[in-house]
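Quick heads-up: it's one chain on its own, the form predicted alone, in structure tokens.
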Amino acid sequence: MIKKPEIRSYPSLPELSFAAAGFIAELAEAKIKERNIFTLVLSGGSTPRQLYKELARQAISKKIDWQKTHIFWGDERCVPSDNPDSNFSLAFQILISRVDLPPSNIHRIPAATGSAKAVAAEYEKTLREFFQPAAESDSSISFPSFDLVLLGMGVDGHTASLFPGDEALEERTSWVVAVEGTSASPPVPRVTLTLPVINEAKCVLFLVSGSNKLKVLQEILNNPHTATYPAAHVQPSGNLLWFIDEGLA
């Protein structure tokens, strides 16, 4: 049975990112009083910026123990690190180099090393190394189970880089995958983390601006069951939210 998502709609972009990041903030300390640890998938593209521009301000950073936090990423773009076009970049820039973060609590996708194929298989590879102790403990747990995974959504209906009709949408084992993304902007490989893995989250945020993407919400909102776009196979076991602005309500 596909749980009911809850949709919050907000005036603008940048007061619904004042509001993401506090939802965030209100987790990340209810975590890691909880387990003393919080674990925090970031999403690329440029509707997040803002919302990492309000976790770095004061008020909200300091609400959150970074010692405890650690940071993933959901899909990376295979370039440099300090091209425009990645998501590390973005990160670092806007929110990592701001706040407290220990450097070993940042675990990248190391997108410039190698082939797209190399690079998924190291990342799944830190991974498990990371989520090792609980799959130890507990031999039934087959993915790993972040606290929050940030997504969001483009006008074709993707999300981190799982495109329509591509054969990464069925993969069922690995954490993992490279995506060719010839059809996507930028037209380069990347590594996403696969569908079971974030429909295993306890909670995923969708970050979706811009009325260019109010036909394909519709359709993923009101026909869960039938909608075929990769945003709608996001059917966490946990919680799923959707923050919108007032044009796509």
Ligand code: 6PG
Second form
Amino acid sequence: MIKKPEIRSYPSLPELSFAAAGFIAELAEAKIKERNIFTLVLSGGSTPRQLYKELARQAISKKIDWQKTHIFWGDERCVPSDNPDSNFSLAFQILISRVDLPPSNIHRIPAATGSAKAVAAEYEKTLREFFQPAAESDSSISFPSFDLVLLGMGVDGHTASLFPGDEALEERTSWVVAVEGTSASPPVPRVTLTLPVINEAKCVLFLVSGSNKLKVLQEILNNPHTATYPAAHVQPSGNLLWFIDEGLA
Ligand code: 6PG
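Can you give me the structure for the form predicted in complex with the ligand, which would complement the form predicted alone we have just seen?
Full complex below, order starting with the chain above.
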């Protein structure tokens, strides 16, 4: 049974971003109250830029206990950190460098340390060590459950670095895989969380803006059972929300 997503529409990307920042701050407060930790997966691309700015603004930032917030990435381009295409670089400049986040709470994808395959294996190791500390290694978990996974969507319906027709979409065991990314923009090797990990999240929040995504978005939201786009396969056991701008509603 596919859970019905919650769709919230806003007049503009700035208003969408402001609302998303408020949503995240409230969720962080609730999760930290509940379990003394908030695990947040950031997305890449350009849409979340304004959101990250809003999260760094005092009005919102002061509501989030950054000491108990852990930051991860849904995907990364295999480029050096100082490359403007780096998802880490985007988030670091706009958000992470502006809030009181302990370095040990930043769990980046080490994109420039080797081949995409090696980076994927390294990141999976990082996640396993975080979510399944050695002490509890007898109670092995199939997949980690993040409190919130932020996602964008490309005009081709890709999300994270899960692209149409890519074998990464079929991965059902690994937590993190390498992607050639030849059809992506920029066309560089990438590393991405897999669908089982994304779908294990307690909450997934898509941020989608731009009329060039309207047709794909309508297909996904109107035909959740038959749509074949990668973003359509995000059907988390937790909550699924789409924050969209009115040009898409
Ligand atoms: C990436 C992103 C990707 C992004 C979409 C939308 O690393 O490319 O994670 O999935 O969210 O491509 O990108 P825009 O927000 O720039 O439209």
